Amino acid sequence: MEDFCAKFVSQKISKTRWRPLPPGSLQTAETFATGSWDNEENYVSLWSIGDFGNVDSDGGFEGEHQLLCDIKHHGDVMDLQFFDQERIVTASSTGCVTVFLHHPNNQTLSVSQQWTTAHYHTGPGSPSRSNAPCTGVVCDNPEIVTVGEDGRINLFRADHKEAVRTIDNADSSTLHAVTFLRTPEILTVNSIGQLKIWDFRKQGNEPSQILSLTGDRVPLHCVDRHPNQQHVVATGGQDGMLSIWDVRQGTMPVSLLKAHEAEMWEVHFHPSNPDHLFTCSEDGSLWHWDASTDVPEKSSLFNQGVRSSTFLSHSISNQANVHQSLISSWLSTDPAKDRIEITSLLPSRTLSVNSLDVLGPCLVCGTDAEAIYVTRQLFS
């Protein structure tokens, strides 16, 4: 079982982020973000875990995260993302995108950007507007982009007051997520079961492709592409099934995982050892996912909650067409291979934790339990 340091931060947190490491840093993370919902007041966080995972005389851990700094956040915060080392960016459930500014010096967070009404519902035949929750963020400096329960597409840029592209109309059902693809192009995933891709080089309002889970239209809550493979995509819904997909065939998932007993709220493929994969439910488990090929003689690693499970759906048709060492673990349908290792990472279950991040050997993840759990020795 991995050791994780729980903090009760007296708000539920729905979201939690690590600061990016500078390129070429040898060091490890030590700064992550958070934000919270559901709360009279809502905040945007900046932790530190400083010496926390040093082992103390008695073979224990040293500290906790410590708070840095924290600035009031209007609505809930439905989804953060870091822009660079010093900025971070919210999405808001009052349609407002903000920037946020971190002040090493004095260790204050202050507003350094904002765009009150980037996601909005207009009622039929009259001007008015109401606010749309902001439902989801990605950025890839200098843009930002934005989704919303409007089904509205905004592409920001850092410093511009205006939005640089709106695709109005971009989907008639509510945007949960998104994320790039490759720099011109996004992918979202909306509330009736679909993947739709998206490239700001063509003009109009049309998806350049639609993928979908067939059968019952399950809302996707979350996406993630995997780092080094750009057409190998996992997303998670409200069923807690797990989707991997790859956009260059087919219009549905390569293979179904069975999961969570409750909504998936985040996947996310480790950034830089991407067979393992982590996420987190409703239902109050964190899952991490080890598709390495090497997963038998693993297995004594993990003595918590150990889990098999194999792929249920469909296989690739073209397999034996493609150069075997090219495709990603996620994709194999080599029998040898089709068992994943799940673990369960928390000691026991708790409210919904809705959000986690993952960066070299650390992870850390957000609860409605008004906790955040962090471990600094994810593959030890």
Second form
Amino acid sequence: MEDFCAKFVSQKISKTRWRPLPPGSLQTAETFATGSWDNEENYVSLWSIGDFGNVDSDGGFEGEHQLLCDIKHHGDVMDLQFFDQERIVTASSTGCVTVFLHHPNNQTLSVSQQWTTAHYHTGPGSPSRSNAPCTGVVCDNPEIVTVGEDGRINLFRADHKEAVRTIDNADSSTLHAVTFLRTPEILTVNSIGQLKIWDFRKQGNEPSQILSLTGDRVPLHCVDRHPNQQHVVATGGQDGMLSIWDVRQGTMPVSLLKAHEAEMWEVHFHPSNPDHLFTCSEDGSLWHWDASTDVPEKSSLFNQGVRSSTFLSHSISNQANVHQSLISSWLSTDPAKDRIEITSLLPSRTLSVNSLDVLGPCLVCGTDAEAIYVTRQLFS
Amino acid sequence: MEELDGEPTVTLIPGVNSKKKQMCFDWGPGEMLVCETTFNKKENSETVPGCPFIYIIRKDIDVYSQILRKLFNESHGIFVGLQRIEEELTGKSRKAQLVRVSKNYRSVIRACMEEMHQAAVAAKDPASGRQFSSQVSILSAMELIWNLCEILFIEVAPAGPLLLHLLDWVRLHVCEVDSLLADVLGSENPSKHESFWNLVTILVLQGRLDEARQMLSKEADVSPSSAGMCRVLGDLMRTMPVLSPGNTQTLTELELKWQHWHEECERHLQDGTFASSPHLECLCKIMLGDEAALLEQKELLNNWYHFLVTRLLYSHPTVKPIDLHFYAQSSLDLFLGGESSPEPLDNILMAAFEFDIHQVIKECSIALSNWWFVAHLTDLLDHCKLLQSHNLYFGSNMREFLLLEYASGLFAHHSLWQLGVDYFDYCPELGRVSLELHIERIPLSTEQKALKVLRICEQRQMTEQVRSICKILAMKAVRNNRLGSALSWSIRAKDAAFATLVSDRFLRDYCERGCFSDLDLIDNLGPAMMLSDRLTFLGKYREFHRFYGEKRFFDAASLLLSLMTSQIAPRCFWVTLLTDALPLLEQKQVIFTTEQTYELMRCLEDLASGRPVQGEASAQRLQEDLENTKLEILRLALARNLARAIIKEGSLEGS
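Following the display of the form predicted alone, present the structure of the form predicted in complex with its partner chain.
The complete assembly is shown below, putting the previous chain first.
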């Protein structure tokens, strides 16, 4: 079991994100940002795990995260991403998208840019606009893409006052998350179990491809793309299922893995070690999925929290034609050969784990029980 | 009606003069609305302008403290864990488990207390500093009471170990001595420190005799005149028989040894061994349990329960739990000496020493400003099977009553409501209904929050609430012109009526604009299509368009016809459907067979003959519409198609 450090922070945490390390840096991550939700006043906060030189006065043991600075955020923080080293982009339940700037000199945060009504509803027959929650944001400097409950997709540029591109009515249902596929292309998931690929080079409000779960139309809540193999995509659904997709072929997931007992709120491939995947859920669990093939048989040692996955479906008939060496360990569908090992990371199950982020050996997650958990020894 | 246990507190509403004005109120789940009213008051009501505000009165204000939120959240985890350990454990392991849970609760209180203390020190204005400090003292009292309850009710320590536990209890809560000890030892010449003798006395009062002995040896080192006396007293301290946890000696053996030791102390005092040093003589008297000597140290003892424990240590070390209340009462009386009356905390502790759990809980409920303490303590004691017999004359049992109060307080809070859910879950009698009432009142600001509330309801099979939440969301979506979303929500709620309503909106939009919106949803309805007839029609009608677009005319034609003949299509839509048939009738190929054409003709005549289906007016308008525009064209097209079909079918048969 990894060594987790928990801290109660008196606010429900909706998002946690590590600050990216400068390119080529060999340090381990030590600063992360959090956003809160459902409080009377919500905050975006920056935390640090660094060694502060002086010994902690309150006897807090080494490695506990300390608040660097925070700033009030209007509405729930629905999503949060680092734009670069200093800037943080947040999505608000008020439909507002904000860029915060961190000043390391005096440890403060300030608003550097804001698009106040990025997402909105238009009532029937009236010109009045009401705010619609912005549910997801993704950044790829200088571009920022946001999606919302209004089914709208916005493309912003950090230096532009107005949206560069807006796709109205992109989705008839709520868009829950967005990620970049290849640079002009993005991937969205919605509340009727569809995965859509959009190409900003194309005009109009039609996606270039729709993939969907068959039958039950289970809402999808999160999406992440394999860091090296860009056609491999993982999504998490309302029923807690993990779906692995190959966007090059087929319109259905390559595999459906039975996972959590309730909504899967986030899924993340490990950025530098993509055979590892992390998921968290409304049921209060945080899981580590290990699909690296050279895993020694460990399940007898760790009875608790470890179980092998069950493949519910695996189709894609032409899978066999693809050269074996090119297949990611996530796409191979031979359940006998590849066991995925799953470890439950949090000691006791509590309220929903809303968000997680991994960077190098570090993992941070935040919960509705108002606690932030951090570990810096993921693979030890 | 029972008599009141205490004077109710008065809350003043700013801006309202309750002597001159009339007030009205309404109860909420955790709060109360209060405002001024002129109801039923004839005279002088219009003269003086009143207070224009409606006030929200919250009863459980501690819920709103930032620091206490940590207490609520952390203890929630412990609470849920406690409910789960349950039944399978019995006897020793169960008791150990419960003691551990109790210690966990206490450590959470302590952590909270420390943080509150830091906040008090760091507070910028004196008012908030005072507020924090008073919170610290409340938390510290809570921990003190809890700890005592743990020793008496959960640990159920027998004679012997009981005193050891009580000593630990006193040492934990009278902790100024540690800083004093560091201070004295840190000074250049400890035995000349002004507080040296105070320190030694406190150490003896707390039964920390090893440390006291070390201090005495320091004194002996610097003043050879008293070295002998110090050695003798030190020896007495060393030889005092105590019960050590690992030892197997019986209580009687201990008592016997203790008696000998006591006599030896007595003899030294009689012989005047320490006559030349009043300090040492006083210490010896304390060790003999001399009440007068103990009471002289009132300042150092701080409070009566410290006095009680010291007194027991040096006069009744093997006190039985059952005799405790007798010594406690007399200690309280002696200590206060009739000068002051007992405070609420004293009463609570006294009730605990009397093993009157209900009194403890009752006094705590009155004295403390939050339900957290009594709810959690009662629950824990209930798990120790100590509260079975007690039933209230209202609601269910006491544990449940207190948990419900606490959880309602959480639900009144803007964001702590999620914690409340689990507390309701473990109230077998009224928890479910309470949850049902509270959960419907959670404001649903975003879909994400709604999903969390829905999950709570679905896990507990609260179908009525699931339906109502989905309906709220569907209504919201309709208001925002998000028909696709609205349809999704009504499908999730399995709300046929609403699905029909939304489907009608879709069809109307189609009629107006000539194209469908939200195709990604309608094309993928799947089995959900069966929810309502109108939704089925919508899905099928869209399928017709797809067939037509894909030039699968035969499929399109039979689907179109079946929509009308099976009565799925609403009659008001038949005109549109028949019009949609026109291009099929005009194809070069013959699409409709004779039989199908007859069917179409019948449908057309049905409409034309104007069987009033949905009220006279609409039927009339329908007819006019039909006649003015399409009737003739349709009849002509149908007749021509019939002719072609007869020829085609005849010639096929003939060939």
